[in-house]
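Encoded as structure tokens, the following chain is the form predicted on its own, with no partner shown.
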Amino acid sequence: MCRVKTQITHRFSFGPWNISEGADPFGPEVRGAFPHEKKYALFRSLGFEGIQFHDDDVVPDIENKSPSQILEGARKVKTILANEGLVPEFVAPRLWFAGQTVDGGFTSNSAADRDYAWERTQKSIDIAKEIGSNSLVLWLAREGSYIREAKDAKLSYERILDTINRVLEYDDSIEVWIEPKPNEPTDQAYVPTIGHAVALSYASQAPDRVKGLIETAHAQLAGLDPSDEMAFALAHDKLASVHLNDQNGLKYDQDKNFGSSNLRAAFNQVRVLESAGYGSRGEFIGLDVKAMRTQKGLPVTDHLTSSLRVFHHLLEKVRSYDTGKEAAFRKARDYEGLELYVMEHLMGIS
């Protein structure tokens, strides 16, 4: 019934930050810290093969280490990953905590701050290559403004594109994966949607190496449907990875369990990915979910396994979905009938 002729065996990933302490800006941590080196041993048993990294997840205290110390730290993690049978999916420079990034990194009004952002990005590329990844994720967290007059927007976009080209020149095999988000921590970000990311890709000097990473909640925060955003990227062959989660309204980035707020939207995300054959080239399905901050225990991982179970349940719904019936409804322009079929299929009635 599904358009995919051969069933894909999907691979899954998450980041060490997804096993967290449960803190928020208004209260204390509710769980003790669980060291990264102990987290690595959990991935395979939980059903995950890939691991997502920020640069300082690989090399803590990166700012106070020499280039040789950074590479030495990366090599130690590479050994751990090999021993655990894990694949490093990507490395992302953490450009939102340092004082030099308060006003943005690549788009800061300060030349010194922009230099810092580039140096940190170079370190991230070196770390990625050392641990065996060819992918650099750019989550442009502070590349935006709180008031429009604070920055020259045209110049800012030019600076972002210039940075992407510098990355491509710095290493001729690295891929740049842009992860768009419309807000938080900035009021309005310069690359809020996958459309902006794809435009930057085509404007770059190596479009085949510039792609996008779509997070469910980020698309929802932009008021967009995540499955449509994924479809747009897939239509341009620009979907490098996904971070599946959920969101309860246009609030802060919640990273709720996949499908927990809108099961139908989650179904359509799985459906778009499966119908397009996403994963057939080894692409990972990332789960960027965090446990409820009220949850006790150490370590807390149920949010990861629950999201994984929901994905597999929805995958079966996608694979048993009657595309022939769908085609008949479309031909008759009977969208009321189609909607009822979808709802009953999700409820296990049809």
Ligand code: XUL
Given for the second form:
Amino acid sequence: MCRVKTQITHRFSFGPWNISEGADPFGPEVRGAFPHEKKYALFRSLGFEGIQFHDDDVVPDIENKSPSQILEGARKVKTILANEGLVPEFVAPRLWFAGQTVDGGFTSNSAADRDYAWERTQKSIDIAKEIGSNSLVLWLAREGSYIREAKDAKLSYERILDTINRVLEYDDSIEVWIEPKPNEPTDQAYVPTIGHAVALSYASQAPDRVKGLIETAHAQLAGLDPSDEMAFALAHDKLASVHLNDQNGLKYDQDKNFGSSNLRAAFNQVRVLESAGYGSRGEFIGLDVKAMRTQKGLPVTDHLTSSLRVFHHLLEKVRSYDTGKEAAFRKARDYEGLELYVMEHLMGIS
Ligand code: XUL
Ligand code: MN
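Now that you have shown the form predicted on its own, what about the form predicted together with this ligand?
Okay, now the whole complex, with that chain kicking things off.
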């Protein structure tokens, strides 16, 4: 018997960085830049309603702009979003590019660099509010160490918690969404898993406003199963967003197309999200996928539409998955039988 449930209409999002020039550290870029301002017009036609931003995706050259110029820039983007029918999902401070963040921002050993990180974070919150988003994503890129002795890890974790509390105090409706990643660019990142993020949430001044964004590849890089990571966050009602993509083993962060490396793991992510009713409160299904360097075209968008298509196919597989059969196999503890059922279901045999 299949479950009878009100079906959620999913909303999808990605960020402008997902339409890229094909850069990697070993050679020049392989495509021209598709103008940033022209990207807005692509979202809806590709099937996406939400847009994710870094602070300087909203306001380019942010370092050289005054507070009023920053707000003026943000207002312009707000108008574009309204015209294109787009929803700003979140803004993330890009804390991994500047000279001041070479060794991290919030956890830098330099007080001046920590001040810079906080100022940049404030700017990101101002931008988020101005464009109509209440969500600040913290991907803690360089908050970690290359060698363990370089930083006081306990102090670093205290500093990260202090920063979260500062954000919560700075604006009483902003939410902090932590996107954990275990490594790259650092050797060992602080807050490597959603468990760490959820612990910080409970330790913060406003646990209801501190949540997580789980990226498939990041969980896999930590040697964890992304669907179990999602389930953990869902069990604590702390899954604010996802970055679906894929990863082929423990190497650099690949951001491959969703399901392209491990279809069954992708099925399980959709299954866990769907059975928890993820999306029923408007949460987005975000995709953080990279175009292959070998792909021609300007703009390149097939990686986005392919991943979206795979998500929809897997959603059908989840919705036609026989949970009655699953329950019977579980009751009999016949996991061999259950596994074969899952495999045949995925292969279209049952
Ligand atoms: C980095 C990553 C980022 C964040 C947003 O690995 O996934 O793109 O999603 O800054
Ligand atoms: Mn991501």
